[in-house]
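What follows is one chain in structure tokens, specifically the form predicted alone.
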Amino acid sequence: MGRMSLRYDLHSHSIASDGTLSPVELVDAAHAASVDVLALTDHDTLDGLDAAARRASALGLQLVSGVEISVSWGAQTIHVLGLGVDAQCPALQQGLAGLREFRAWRAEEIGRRLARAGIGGCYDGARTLAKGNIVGRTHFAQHLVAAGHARSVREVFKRFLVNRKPGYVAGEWAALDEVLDWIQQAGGMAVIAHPARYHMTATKLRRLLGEFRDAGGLGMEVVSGSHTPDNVRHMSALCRREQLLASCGSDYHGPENPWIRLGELPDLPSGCLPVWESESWSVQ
């Protein structure tokens, strides 16, 4: 399959969540690599969308009104992108505020477990480092490598933000069902983000895809910033036969993490029908 005539990359992050450039930098930075059409999806908020969406129409780039809802699932928790949402849409302004509530207080749980595990500060050190409204595991372990406590991000999580580790707090989001209404409410197309990151067996995530679908969901990205050329290969063949739409994002959070780069993405594998090309990609 040749180059798509259009670059996309429909999953980006900014410091409305865990992002590490302001909306407005993200879309220079798409722009500059060459991308034709953004989605920005902060987690559970769309702060960062009107300031992007100008930034975009002053440089002719199409932003797609996105966000990154979590949700709880099967004991875990998974994440679904709902693109060319209306961010005025109630229904969906208000699921968003009450996960953004229960974030915050999970945030300050987690300082308040470091703390009884020796480690105080972590929550205002987070806060810190938090440029918008959302404190994030990504700002605890950004603070736990700063203040000497590990060396990577990703050894922050292994020895202290996962299950039986002392800054765990399990997740209680939104049900699928739920969030697919907001989305839908909102005149959105839903997309289970990055499928391989959830480590299921192959009959869990058919039953996810198969719920998913039967709800009203489209879309799964089979193309991620996270997903290997074997994954690529067994998400194409899962999204087919659950006639599921294509979607690919490179669910880019800054330039720190060098490896994932805005718009640098394999193309669609052939047989997979991308989300733009289908009846339901109403974005304007």
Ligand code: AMP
Contents of the next structure:
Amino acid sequence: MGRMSLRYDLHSHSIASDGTLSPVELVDAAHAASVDVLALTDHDTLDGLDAAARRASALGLQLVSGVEISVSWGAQTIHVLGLGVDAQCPALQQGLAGLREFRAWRAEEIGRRLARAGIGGCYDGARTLAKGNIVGRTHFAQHLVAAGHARSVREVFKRFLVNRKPGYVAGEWAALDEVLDWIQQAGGMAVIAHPARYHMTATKLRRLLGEFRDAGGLGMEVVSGSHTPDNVRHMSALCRREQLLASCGSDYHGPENPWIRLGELPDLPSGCLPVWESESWSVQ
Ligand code: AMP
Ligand code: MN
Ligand code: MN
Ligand code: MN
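Shown: the form predicted alone; wanted: the form predicted together with adenosine monophosphate (AMP):
After this comes the whole thing, all chains and molecules, with the earlier chain placed first.
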């Protein structure tokens, strides 16, 4: 007998951005973990979606075409997921291409700044790890660990890659309303990723969610691989208060982070309306 309800994981990464598995390996891992519905949501790129969709259809798994878009909201960077987007949409493609241009420049700038701080070779090291895909901060972190400058990726972020540290470059991403426009033009559903990770005051977070909803945003991640049980309770209350739909995703980046597993997520708290039960869930 099958399970009563489907297993959803609506946030994951492949080598097309800063994950370590290929899109095919990622779908295989999701299938092995009994995930029924997987969203591939790479940072600012749609590159992995074709290969993932082909593999998913061969395995009978439902693949949601997704993307995790970098947004500058005031001085902060926030992440907005587009779920069920049409990867052929020109507005979305052009918007993401602009963000990748910034990423390409930023990667070189991070390399220059680290070199100035006495650590050379980081740009080349990060580029090698990205294997021809866009170079993100995670690749710098992985390189710095491999080169012996820190013990963990988390430590690299803290010591080198965040505000006031030697390799920090401020994000200059897209504006919230622009990004919501791209997602809407692509027929997707906009969802705020891991809202508890922004370390905003409750007031500021409510302002973000309000602006997001007023600009056409529909959902927020209540359950996330990076949310504690306490975060989940808090986000579930906010989700209901702001009348947003609730999403859940592991934010899986690969087997190197064994504390995050595909599809292994707590149920959405009762009282939250899951994104997949809304009328806007038009994912085939
Ligand atoms: P980027 O979009 O290139 O600026 O990199 C952001 C990514 O870095 C996130 O999506 C995470 O995968 C990773 N990341 C951010 N902060 C941390 C941290 N403190 N420890 C480990 N990984 C992090
Ligand atoms: Mn990432
Ligand atoms: Mn994110
Ligand atoms: Mn993510």
